[in-house]
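First, one chain by itself: the form predicted on its own, in structure tokens.
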Amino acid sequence: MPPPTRTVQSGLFSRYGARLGLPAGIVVTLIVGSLLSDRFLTVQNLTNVLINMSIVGIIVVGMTFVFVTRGLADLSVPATVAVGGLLVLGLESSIGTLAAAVVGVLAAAIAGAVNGWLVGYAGLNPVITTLASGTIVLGIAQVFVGGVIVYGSDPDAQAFLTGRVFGVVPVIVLIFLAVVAAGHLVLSRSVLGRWSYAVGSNPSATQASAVPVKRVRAIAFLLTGTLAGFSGVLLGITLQTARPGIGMGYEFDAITAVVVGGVSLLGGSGTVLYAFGGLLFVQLLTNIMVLQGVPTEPQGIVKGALIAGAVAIDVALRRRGGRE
């Protein structure tokens, strides 16, 4: 039998190697951890790393949406994070935390529609558009509180969300796979989701094909805020705190783990489920050093030094791959 040919060999490296990748990754870190830390592999332990990673993991699912379509990234998610946790608990004294939830989230959507529609319909940069917009809005939102922090007034509300199902899985995090599960649904089994992987790989085909690519775009981002604010809104229940810095980083955060899960920048690749696994990497891979003793500022750089090397895998499989 003839040897697989240099073609063969680069196809099977592009598939199998970014599947196992991430996979290996984290075993890995799992061992690592509890070789160098007692209290890495515990049962306490990994549950607050599942409870740590819920509120930036529910971005994570909108920000995969971005990446897939070739949307490159939204920047607005500090500012709609803050939107929602300022409005809930800015609200709930005098509408109800149910109904001052839904405000939240539904002002952090309408952010999150201007910037799919001047995405995604006006054609405008998506970096420069979000980064704009979330500046504006998190001055808008500075402005409703003036520019203080909120308490809350519903403890009940907090006791529930901080709270336990049978006394051992956390709500926070049956909220978060909830959200995880509907967004690989969508992406991997509806229409939306095939048109966009379709615009997201080539657009230009795909937009001959009938496909509403400006729509589908502008979906993307609206997914991005909408869950942006929901995530606002459990943070702000949660904490019983919230200011308009509250959000800030949670769009590196999610970028991070978009990339490192091997969702590519230049569109058309990635799934939900290895979104949430490499927020799972990344969430580790920083537990370890926590314990550890590591400062953050060494921990950023780690962060970065992850997406870095991401985003060159990412290139270099797509060139072996054929595609640029």
Contents of the next structure:
Amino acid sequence: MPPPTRTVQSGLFSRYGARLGLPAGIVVTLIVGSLLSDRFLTVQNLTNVLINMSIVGIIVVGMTFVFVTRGLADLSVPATVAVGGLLVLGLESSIGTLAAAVVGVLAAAIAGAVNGWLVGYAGLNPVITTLASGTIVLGIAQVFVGGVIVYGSDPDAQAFLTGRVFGVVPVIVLIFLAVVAAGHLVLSRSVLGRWSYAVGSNPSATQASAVPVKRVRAIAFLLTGTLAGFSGVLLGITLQTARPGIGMGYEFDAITAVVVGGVSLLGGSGTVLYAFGGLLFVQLLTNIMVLQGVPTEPQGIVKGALIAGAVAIDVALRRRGGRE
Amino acid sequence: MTSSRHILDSDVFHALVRNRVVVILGATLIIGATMVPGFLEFRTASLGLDRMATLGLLAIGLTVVLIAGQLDLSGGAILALSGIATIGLQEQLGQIPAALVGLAVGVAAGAINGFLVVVLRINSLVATLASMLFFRALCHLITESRPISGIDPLFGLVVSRPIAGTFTGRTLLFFVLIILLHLWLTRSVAGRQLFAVGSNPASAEASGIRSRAYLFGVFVFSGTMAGVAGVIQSLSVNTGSPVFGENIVLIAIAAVVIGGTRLEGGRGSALGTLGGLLTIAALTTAMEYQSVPAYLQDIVTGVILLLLILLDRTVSGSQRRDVTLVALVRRARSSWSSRKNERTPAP
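Can you switch from the form predicted on its own and show the form predicted together with the partner chain instead?
Now the complete complex, all chains and molecules, led by this one.
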């Protein structure tokens, strides 16, 4: 089933611009990168890009669901990432890494469920709700660790995650790609996916056709919370250290990727694969900047400009397509 | 269940919800006064308010943005940027011109937000998120991520010293501005039109209000207030830093929302924001005197904020009801007399 699109009619550009813009952008980035630096197009470097995008990429999958269901955005991501990271490292010495990881993901899932209830069922504004719940969750996580840094005690788990299958593909990248594949299948092939698009494009009509609108929107936030927790667990294990600020900035990175991937903030359109493409594009761009010796700070300028540009194009295309 | 619904639907409950700022502020003051010795002393109040002044200036801008049905997350970054301009340009331009440039930075940043939202039609959440990243990155770029200091530490005393033994300069400035905002919102035609734009920009446009101009204006105003906050904050500590104001926007939004302004737009008041700020000031002061750690304070602020918007949502269906004291008395009297009429047999 092709992903539902909202473009209705008119010119070639508005019909294919949004679809082809991103792949074209990625190709251009690859060409420019290889021209600027001979280190860019190496297996080593591209693998590094993949590793770097794995942690935030898992969150991107969840954020895509939030966007598609017109849930605006989940700003509690940094908190849920921290919960996952802090819990897995804090508990692993007493109950083992695997059990600690499960507890970490579950705790984040609970936070996601609360967000889902507040946004989906109670009908609160997602932005303010997740901002507030984020501070609460992060505060609780800090109470748990006493506001300091937690260190890990399981180098084996770290070695496993940073290790490589067949000596080439890093384990963490495989996990990330599995999450992307699962997320893509759910959104494009399952009933939940079809409902998500319906809820995002026209909530009241969808409500009228007996789709559980509230539940679908709640599930999107539950998913994001759970995946952010999972990503925090992975981050904690790879770094073997976690502090409450560990997830800072991930919400913006995830939103950037989703928005650059052409997933509309107005809901109802976009796919996980395009969000993945958006992430890849941003990461390649960052990688080029790093290779060119551009310091970290100006990269924020590029990211900010990217978000604004991508959304402006989205809105413009939509208007030309006869919507709005 | 029916009894709880009855309570949720009663006039008294609605009146409490409508005036919740007063209720919450009163409760906070009473709890604070019983728990913290010397809580109600003037010096404590003056100090507590002084620390809220920067936050309050941001909240003034946000009140207007929220009434217009928009959101501005970039205030903290604008604050840092204009602070850096204020301090960093002192050597070249002199102190007062540098402060004016800092102010101009706020205006310009607000205009950028306005351009993104009004001209490019980007949702204000994403637009200000993007501009927040942008401004913050600019701060780090200019200062190379290091705080910078000004040339004369005594220059900023104007804003941080109590004037005539009362409040500090910035607290007084905040009070003056919030009262001006209150007058503008309630007494001026433009103020009332802002509410119309906030509840429904399209229908406001249809009735002859230039919605887009108003939307552009609120972002410029919000940026300007963030600029004022940045100038004052950086002058008072004689430092400009790229990390200033990192978490301030959430607390400012919390203050505005506690004050009864709705995120959906079209409703809100300056006095409500003042109440919200006083509540947060009292709460923070009380918790700090009890040496509650910062993250627990965050939890408390977050929980209060969530409960309030939840409460607001539960009763929002019947918000239009008139629950002023006069109306309540009149309604009670009429229901009393109608009951009496029922008892008297018809002639």
